[in-house]
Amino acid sequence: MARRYWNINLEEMLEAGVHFGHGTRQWNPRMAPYISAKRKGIHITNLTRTARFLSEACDLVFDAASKGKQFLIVGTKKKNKAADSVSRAAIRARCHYVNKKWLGGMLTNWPTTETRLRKFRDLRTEQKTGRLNRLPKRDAAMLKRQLSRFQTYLGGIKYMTGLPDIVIIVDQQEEYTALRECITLGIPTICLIDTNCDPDLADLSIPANDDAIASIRLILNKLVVAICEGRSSYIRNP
């Protein structure tokens, strides 16, 4: 896998607060190699290592996208608007995404998820063609509520026809169930990890602040640029 230049610089990461970790009492000792200092009771992430692993992740997703691989981005944290950033990044890069709630078994019980997606697509078709409005009011209302639930929880994966090739996870602790499902299935993962996380769980971990929205957006933006460039390469050289 060839190394490329992704315009990752330390000043930009400092401005985004990528280096701010959790309180020193909340840390995971396995994160020690990725921590450079303590300041006012919090750990400071070593941005040189962050830049290195982010660059490796960009190389990985570029290479995968250039071969037509499919991505799933997972981030459901609401309090810092990470969920909104996940959907925008995924749509921009034409990736699947989950940003509301991870439904247990979404990947490990794929046949059930596939059945739900078929039902979701059928209901969308019925709504677009006006068939729902021709049903009795009670039946139509029930199906519209079901369609609304599908849109909330499955809207980001409605075009997914099989398991993803790579899963990008924005918050390891928040999305632990999703991560475990990927591990069980052997699906490669790229995970943004803060100082309270376990860096050994994901296939490629990017040490960074997973609470600050500016930090999350910066990491996602770099990955999205790499995916988009990879997809362009795939279109030119299928």
The other form holds:
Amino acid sequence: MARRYWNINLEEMLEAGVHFGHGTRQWNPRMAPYISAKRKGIHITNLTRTARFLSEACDLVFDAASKGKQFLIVGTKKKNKAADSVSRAAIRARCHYVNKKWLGGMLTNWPTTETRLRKFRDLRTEQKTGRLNRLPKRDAAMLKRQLSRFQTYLGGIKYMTGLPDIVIIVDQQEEYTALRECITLGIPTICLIDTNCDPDLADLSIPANDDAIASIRLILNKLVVAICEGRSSYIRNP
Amino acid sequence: MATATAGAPALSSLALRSSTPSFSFLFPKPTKPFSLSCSFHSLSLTPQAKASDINTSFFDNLNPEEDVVFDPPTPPEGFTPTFFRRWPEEMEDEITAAYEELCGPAYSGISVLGNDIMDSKVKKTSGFGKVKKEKVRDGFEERVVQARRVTKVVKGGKQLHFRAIVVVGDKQGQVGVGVRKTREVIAAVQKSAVNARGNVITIPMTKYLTFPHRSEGDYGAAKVMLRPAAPGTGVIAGGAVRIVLEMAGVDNALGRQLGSKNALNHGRATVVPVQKMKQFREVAQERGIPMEELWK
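To complete the pair, please output the form predicted in complex with the partner chain; the form predicted on its own was given just before.
Below is the entire complex, every chain and molecule, led by the chain shown above.
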């Protein structure tokens, strides 16, 4: 895997606050190699290592995209509006994404998820052909409600025909179920790790701040740039 | 500093899980030797799912105290960094078209590029009545070790299930043990065969189809002792151990069940000593001595 130049500079990361960790009392001792200092009761992550892992992740993602692999980005943090940036980044990179709650068994129980996706598709076609308007009001209202629920929960994966090849997870604590599912299925994962997370669970963990939107956006930006470039090279020579 | 030394630092090798063949697209990267001359503390990671799948040796030379220098490769000529504070606005049609190019119309119900919405890729698997499941032909033979009825007592009465223990093997050194429960025996056997295919291990065998050396292991309270035997002996072992060894293709071996006699635990316990075994070649390589020394 050739190492390419991704525009990762440490000043940008400092500005975005990537180096801030969680409080000292909430740390996971397995993160000790990635923590550089303790300041005002907060752990500070070692940015050189972060940059290293981030460039590795970008290389990996670029190579996978240039082979035409499917990605899935999972990020459901409601508190800091990270969910919107996840969906925008994923749409930009033409990846599948999970924005709202990660339904249990989305990957391990893929046949059932497929059934739901099929129902989603049928409802959509019905809405387009206008069949919904011919039904009595109550039924139409129920179906419309179902449709909106499908849109929120499955909107990001409606183009997914099979299991993804690489999964990018934004916060390990929040998306623990998603991570566990990927592990049982053997899907490689890239995870944003904070000081209270376990770096050994994911395949490639990037120690970073998962609370600040700026930091999440920065890292997602880099990965998305890598995916886009990989995709364009895939389109040029498949 | 690191650029002066040969080879990229150890962190550059990626360890990726490749437990099933379909996910092994990413070449397991060869570990680049860490060529700094200071001594390192070895940082041992907790072993993950299956020890044989993951190459975690790149962490062996990692010294947590030492400085990691971040040296990105130099930017190519004329590299203009793209600023993404504001993404360029895209029309919805463009987005749909781009997605459709990549994955087909899938389940979106909309087709911009003129593909059929009910695409062939999205096969209709639910038919009326029973869905015909094709037999998976991948060279693995199945043998049922045990199929018994188990009961769960609830407020309304007893709930009966059938639990099947199945051993799957290809008689060439690969075996797997699986357990599953369903309301029907046949379904349970099928499910546990699927489960077994997910836990397949390889047995190190010599050219006379026996083990390289004696080994012991336990799983729970079931302890199993395995011993190699001269050709012509056959498999001399009882119950679950015999079935596992036969499905693996081991021709000559001695096995003894010690401790409890639970079939499931013994099936799982046979796998444990097998994973501890090493071939003579590997040991000679690791120790750096010729193989003849090992037989003295």
